[in-house]
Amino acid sequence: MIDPKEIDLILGFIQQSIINTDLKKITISGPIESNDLKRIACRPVVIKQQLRYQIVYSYQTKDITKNYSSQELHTVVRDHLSHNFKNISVIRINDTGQYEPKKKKFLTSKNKKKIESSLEHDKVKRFIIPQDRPFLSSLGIVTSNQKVSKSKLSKYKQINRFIEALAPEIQAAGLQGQYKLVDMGSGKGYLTFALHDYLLHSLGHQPRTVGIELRPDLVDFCNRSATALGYKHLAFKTTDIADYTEKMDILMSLHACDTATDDSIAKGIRSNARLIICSPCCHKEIRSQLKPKDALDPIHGILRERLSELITDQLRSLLMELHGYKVKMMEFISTEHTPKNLLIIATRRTKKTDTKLIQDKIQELKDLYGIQKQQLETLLSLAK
């Protein structure tokens, strides 16, 4: 138990950073006896633009939370300290109080760096894309007071999930300076603003970017936004992926249906890219042709179309590999978002393929499920 001195003295440290509004930190450990209460922590926070101090309770098997006014928090450090527990620290902007509980003192010392205090309730997710990004309002993310539409919150969460997973890849893949992006199925533009931005202002790299879109009225609110945003290397063409011929460093094709994924790959794949980035859509090719043997036959309804997802993606994967990419598969957004959450990413191998091993197993799984042709392989050998 600390001497009623003390704690008078503790009080009177912590009134002082309530009066100077320094305080960042309350801890209340030690427990005298044995109980269920293990320790207590304050912090000051904001509620309804009111100073209040949220404490938290750790129990051994919970954590209950409570927020005070200045004088209630005042009666509960009293009352702990005086019957609960043998220690306690402050910690303020500045400095730190700490009661040593073989010397019987409350000392304090001065905190080698300056601690900078937040007084918001909840804690705020840093993500990669910053809400103050010019182009999130250009494409209504972001409203007028800078806070993120409630309808696009998914959209924004889904950008930042995008950059997240492709950050150590383009690390990985030795891009930098000057390079050409394409982004094959751009949509409303959304991801090819994103990564053109994260690419050009956090990066510093200087990519040359081009969205390819069969809609005209996509592609000219695209081209207005990329203008009035002063993105000089950022355009948006009107044209079919098949009649794109020009040649990229990064191939992206984000949720293009059925074939259209496969005729993007190989595009990235004739261009020798270092990056392909693919998020598929629809497996209807593959569907169709489904024969497989023994226990699997037949295969009906939701589990003939979640098969030939599977396999499907698995030989893109297998096909991206022969031609010398390493491939990496992982979940694009939560399925609460987008139920076609899956994200390809291939990078462009140094070391060579073994082609056989490969190729043989290509052919095991076509034959394992009477597959007769794969859009991507059609297009690739044709190429050769």
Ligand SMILES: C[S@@+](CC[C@H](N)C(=O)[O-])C[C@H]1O[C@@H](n2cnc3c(N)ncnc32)[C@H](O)[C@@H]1O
Second form
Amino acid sequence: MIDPKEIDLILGFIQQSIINTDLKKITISGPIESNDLKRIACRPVVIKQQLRYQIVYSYQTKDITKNYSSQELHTVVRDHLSHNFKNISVIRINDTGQYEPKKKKFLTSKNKKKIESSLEHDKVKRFIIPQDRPFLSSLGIVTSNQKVSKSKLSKYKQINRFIEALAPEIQAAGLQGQYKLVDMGSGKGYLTFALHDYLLHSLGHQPRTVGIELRPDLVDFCNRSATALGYKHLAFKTTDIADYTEKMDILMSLHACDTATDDSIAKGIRSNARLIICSPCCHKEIRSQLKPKDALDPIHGILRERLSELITDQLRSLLMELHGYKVKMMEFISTEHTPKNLLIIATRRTKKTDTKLIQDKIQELKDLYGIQKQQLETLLSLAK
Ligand SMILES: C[S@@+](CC[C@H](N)C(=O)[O-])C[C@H]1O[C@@H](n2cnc3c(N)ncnc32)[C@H](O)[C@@H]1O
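Please show me the structure of the same protein in the form predicted together with this ligand, now that we have looked at it in the form predicted on its own.
Below is the entire complex, every chain and molecule, led by the chain shown above.
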């Protein structure tokens, strides 16, 4: 066990490097007792434009990755040095601090060579889903020489942005252990595999994941890949979203066409899912209903399509709020890759919702644009 005064010195050294943003790496090693947890490594990362500290806990048989604020990092370091480990090294750009167990002292020395640690530089290299995750090669994103295929680079970036956006929401939703994740309209399964793998290997959860897809060829491909990769609890089914009846804890539906997004959201709400994640696709349903006709006449068809997207997604968001969800929206990938880049993340609230206020907002929006019928609203009112 390290003396509390030395721990304070170590934390001071870390704090200084947080202020100076020159931290490169922290390694905590040398477990005091024979322990399943062998080593802890930490490095700064940028997630959603915020500086976080990514810790990899290396166990005998698995690695678990978690992201922390600087305050949380202090608590983690203090806890482990007080109870579990006897070594720590803190590498900064110009110097390194190392605890010497024999001298019982934390000593610092200048680095022989300055270590490059521009976060901008690291940002390019550091992805939340490392290139060596086996599912990336099975899905053809990484080639046989372990490089991201040029033609799949934007897909790889999309996967990473998606997981980066979701990671804090999964933690905030309090999901742990065993739970069910359903991906509706899973397509070739890129994001299904990515989320399943992240939950399983990085967070140490035990997700039971199902991908729902109309096309049997894609379902077949995904099931073969899941079996080859040894995922015991990842399976795909050829089913229409509307016919799926099982309950779920996380609903995800990314780029499912037109009202298939509404069918999916309705299933998530009826399941009382903790998390609903969707990225809407085309929106045909309300376009022909839009009013007033005179005001819309001068508007180009493409822009009318955009207008119907905006109104549909705003209505969906309000309907989720009405049914007890807190809704966040973000753009999760640059429009250079796809214009369909809106990500809606809804987390089930624990507090009661002011339904009257939200109902009024929904009515105002519908009256303003003359909306008579919207699929999600219809499905939810049928379910009452
Ligand atoms: C644009 S792809 C998106 C695939 C994947 N979610 C992604 O974002 O990479 C939409 C997929 O949803 C499937 N799909 C559309 N409507 C569906 C429905 N009603 N039931 C099941 N799958 C559906 C399509 O076959 C297609 O593979």
